[in-house]
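Given as C-alpha cells, the chain that follows is alone and in the form predicted on its own.
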Amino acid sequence: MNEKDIKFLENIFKKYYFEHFDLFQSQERTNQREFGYQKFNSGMSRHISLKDSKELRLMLIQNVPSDVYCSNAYYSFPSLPMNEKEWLEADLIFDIDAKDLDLPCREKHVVGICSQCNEISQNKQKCSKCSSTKIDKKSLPCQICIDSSKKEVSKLVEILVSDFAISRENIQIFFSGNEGFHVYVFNSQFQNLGSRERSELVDYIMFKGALPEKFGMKKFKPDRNSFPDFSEGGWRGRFSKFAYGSKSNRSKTISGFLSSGYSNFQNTLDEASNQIGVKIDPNVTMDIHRIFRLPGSINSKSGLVKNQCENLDKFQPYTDSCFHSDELVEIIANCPVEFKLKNKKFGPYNNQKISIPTFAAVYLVCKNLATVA
C-alpha cells in the first residue's frame, strides 16, 4: 500500500477512534489481558498490558492502528514473554467465517490480485496478464455469505445453551469486521480448559469421530430399537432429523442403514457431520494464547468495525458496521464486482477515476482495489 493510501486510512481511522470510542467495549478484567496492535505496512506490536479504557485510548490515539487486538486469555503478567505471564483461564471463542462455508456464490465476488504484477482480475487461479500463480484472493461478501453465516452462528448457540446448559447472557456475539462472526462464552464452566480439552469440545460441536454405536449402529447384530429418535436431545436428535427426514420415514430409514452395513453407515455420519455439525474454524477455538480483534475496532481489510450483534436475525453488517461518512472521496478504481454498503451499490470499476462516498472508498482501498486519485 502505497504512503498516500496510508495517510488516508490513518486519518479516517483516527477520526473514527475519535468519534465512535463509545463503541470499544470494555474489557472485563481489562489489567490481566493482552493487548496488541498493528499499523499499516508494519508487523505486529503485542504484550501489552493496559490498566483501564484511558490507556487503551491513549493507545489508540498515539499510534493510530490499523488493527486492535485484545487476549482470550487472563494472565498474572501480560507484558511479559508467552512463557512468563503466567495463564490464569481464557473465555472461550468461535470463528465463524463464509470463506470456510464452500458457498456456491464465492465464484462471483472474490477477485485476484497477481503479487508478481498486481493484475486485477475474477481469475483466482493464474494471472491473465503475466501468468503467476502468486495469487492474493480478496473477497467482498454477499448478502448469501452473511446469511449462511448467521446459520451457523444460530446453530452454535443452539448446541452451547441445549447441550452443555450455558446461559445466553453469557453469550455474546460479534461481526468480525469482513466476512463472519465470533461468539463469545464468558463465564463458564470452560475457562480453565487447555488446548487439547477444547479440541474435543470443538470435535463435539463440529460433529466429528462420531461413532457408529452410538448412533444404532453395530458391527455384530445390530438392534433396531437403538438408532436415535426425533424426541432426543443431543446429537442422537439431530442426527434423526438428518436421517429420516420425518418420523414416519424412520422404520424404513433404519431398515436401509441394517441392509447397508457399518461402513456405510459410518458414510452416513461423515455426511452428517458437513451438513449439521457446525463450520467453525477448529483453531481459533483450541488457542489459549491467541490475540482477537478488539469489539469496536476496525478491521482493515475492510474498513468495518467489529460490533456486536444484539439481534442476530435484523443485523445488517455492511449497514451496521459501516461509520464512515458520506463525503466524497476521489480514487483510482479497480474493482471487477459489484459490492453494496448502506444500502447503495458500486462498481464494478476498471480501473477508472471516480467519485464516491467515503465509507466505499475506504472499503476499496483496504482490498487494494482502489488506490487515492
Given for the second form:
Amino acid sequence: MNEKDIKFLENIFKKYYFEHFDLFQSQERTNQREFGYQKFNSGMSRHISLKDSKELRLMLIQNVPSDVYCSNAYYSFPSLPMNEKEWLEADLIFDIDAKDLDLPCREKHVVGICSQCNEISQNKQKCSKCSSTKIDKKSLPCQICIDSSKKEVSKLVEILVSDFAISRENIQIFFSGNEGFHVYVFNSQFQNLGSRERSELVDYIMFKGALPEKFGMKKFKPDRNSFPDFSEGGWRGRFSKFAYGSKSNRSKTISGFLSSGYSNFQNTLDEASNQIGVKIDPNVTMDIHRIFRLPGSINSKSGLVKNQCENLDKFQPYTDSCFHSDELVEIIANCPVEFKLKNKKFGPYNNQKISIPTFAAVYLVCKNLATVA
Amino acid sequence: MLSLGQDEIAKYPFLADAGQYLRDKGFSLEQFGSDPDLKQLIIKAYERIEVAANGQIYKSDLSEDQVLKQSALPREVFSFLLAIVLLKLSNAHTLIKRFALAEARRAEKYLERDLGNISDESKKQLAVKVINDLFSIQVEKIEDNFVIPISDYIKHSINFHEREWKLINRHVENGLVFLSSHETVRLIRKELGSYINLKINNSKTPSMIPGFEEYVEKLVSLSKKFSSVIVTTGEYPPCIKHAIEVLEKGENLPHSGRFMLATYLLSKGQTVEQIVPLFKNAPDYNERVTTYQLNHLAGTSGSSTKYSCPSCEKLRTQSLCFATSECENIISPLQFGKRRIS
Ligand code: SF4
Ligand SMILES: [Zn+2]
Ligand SMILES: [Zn+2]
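Now that you have shown the form predicted on its own, what about the form predicted together with the partner chain?
Next comes the full complex, this chain leading.
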C-alpha cells in the first residue's frame, strides 16, 4: 500500500478511535489478557498487557493501529514471552467464515490482484496480463455469504445452548469485520480445557466421526428399534430430522437404511456431517494462545468494524458495521465487481477516477482495489 | 483420605496407608519373613505379581460367604502390601508397571460392581467418592445412567483411540455425558493404573528383610523376561534418545519430555511434518493436535514465538537427563556431539 493511501486510512481510523471508543470492548479481566496490534505496512506487536480501557485508548491514539487484537486466554503474566506467561484459562471461541462454506456465489465476487504486475481481474488462476500465478484474492462478500454464515451461527448457538447447557447471556456474537462471525463463550465448564480437549468439542459441533452403531445401524443383526426418534435431543435427534424429514417418514427411511446396509449408512452419516454439521474453523477453536481481533476495532481488510450483533436475524453488517462518514472523496478505483454498502450500490469501476462517500472509499482502499487520487 | 472399612481396603488396597495398616493389625515386615505361617503370604504376594506380569488379573479369594470372608480379607490386603515391598526391593520397573495395570483392572471390576449396586447405597457412594477424590470427576446418578460434566468426560476420553469414545458418539444433554457404570469406570482405567503406579513409586524402599531374598531374586529374573534391549544409533544425546525410545514403545512421555524432544528436533532443522510421525505411537496421539502443538513450538502458528530447547540443568530438574560421559561440559543438549576445540 502506498504512503498516500496509508495516510488516508490512518486519518480515518484515528477519527474512529476518537469518536467511537465506546464501541470497544476491552474484555473482562483486561489485565490478564494479552493484547497486540499491527500498523499499516508493518509487523505485529504483541505480548502487550493493559490495565484497563484507559490504557487501551492510549495505545490506540498513540499508535493508530490498522488492527487490534486481544487473547481469549487469561494469563498471570500476559506481557512475558509465551512460555513464561502462565496460561490460566481461555474463553471458548468459534470462527465462522463465508469462505469456508463452499458457496457458489463466491466465484462472482472474488477478484484477483496479480502480485507481479498488480493487474486486477476476475481471473483467479493466472494473471491475464503477465501470466503469473501468484494471485492475491480479495472477496467482496454478498448477501448470500452473510445469510449463510448467519445460518451456521444459529446452528452453533443451538448446540451450545441445548447440548452444552451454556446460557445465552454467556454467548456473544460478533461480525468479524469481513466475511463472517466470531462467537464467544464465557464462564463455561470448558474454560480450562487445552487444545486436545477443544478439538473434541470441534468434532462434536462439526458432527465428525459419528459411528453407525451410535445412530441406530448395528453391524450385526440390525434392529429397527435402535434408530433415533424424531423427538430425541442432541445429535441423534438432529440426525433423525435430517434423515427422515418428517416424523411420518421414520419407518420408511429406516427400512431403506436396513436394506442398503452398514457402509452406506456410514456414507449417510458423512453426508449429514456436510449438511448439518456446523462449519466452524477447527484451528481457531483449538488454539488457546491466539490473539483475536478486539471487539469494537476496525478490520483493515475491509474498514468495517467487528461489532456485536444483538439481534442476529436483523443484523446487516454492510450497514450496521460501517461507521465512516458520507463525505465525498476522490479515488481511482479498479474493481470489476459491484458491491453494496449502507444500502447503496457501487461499482463496477474500470480504473477510473470517481468521487464516492468515504465509507465506500475506505472499503475499496482496504481491499487494495483503489488508491486515493 | 477416605475412611475405609475392612471390606473396602480389600477391594481397593492401594487406598490404604501400608505402614499404618500393618501397625493397626499388629504386624511388622520382619515377622512375615520369619514366621512360617505368615511366609505363605509372601508366596501369595509373589504369585500376585507373577499373574500381573503375565497380563492377567489376580483372582482374589474374596467371596460373598461371610465366614470365609473374615479371614480372607486381611490376607488379601497383606498380599498386596507385600507385593509392593517385593517390587520395591527388586527395583523392577517393568514389573511395577504391569502390576499397577493389573491391579487397576482388578479394582475396576469392584468399582463397577459397587457403582451399579442398587441395594446398597453406601457401596455406591464409596465408588462415587473414589472416582471423585482420585480423579476429580463428579459422577451423579440419573435414573439408570451415570452422568458427568462434558469437560470432565473429555479430559479422560481423549486418551482413547476408539471412535466410540468420541463425544459425538455419546449421549450428550444439558452439559452432561450419559454413561453406564461400566463405561464410567472404564473411563478412568488409565488414570487408575497411573495412580497405583505413582503410589508404588513414591513409597519408600525398605532395606532387605531376611526371608524376602528368595522372592526378590525370583522377581529380578522374572523382570529380565520383560525388558527388551533397544539399540539406538545416531548422535542424539542420551536425553533425546531416551525420549524417542519411550515414544517408540508406545509409552507416555510427559509434556516436558515432548517439549524437549520437539524443540530439540526443530532446532536441528527438522520440520513439523518430519516430527509429527514420531508421536504416532503415543497413547494419546491425535494428528491435528500434534501438528498444532508443534507449529506452536516452531513459532509458525499464531503466537510467532519460537521456543528453544531447555538447558541440561532444566532437564535435570525434570528428570529427563540421562547424562553419559559424552555429556561432559555441555549446558544444552544442542551442544552434544559438537567437537570441542582443545
Ligand atoms: S547432560 Fe544434557 S545432553 Fe546430556 S543427557 Fe543430560 S540433558 Fe541431555
Ligand atoms: Zn500480472
Ligand atoms: Zn457471496
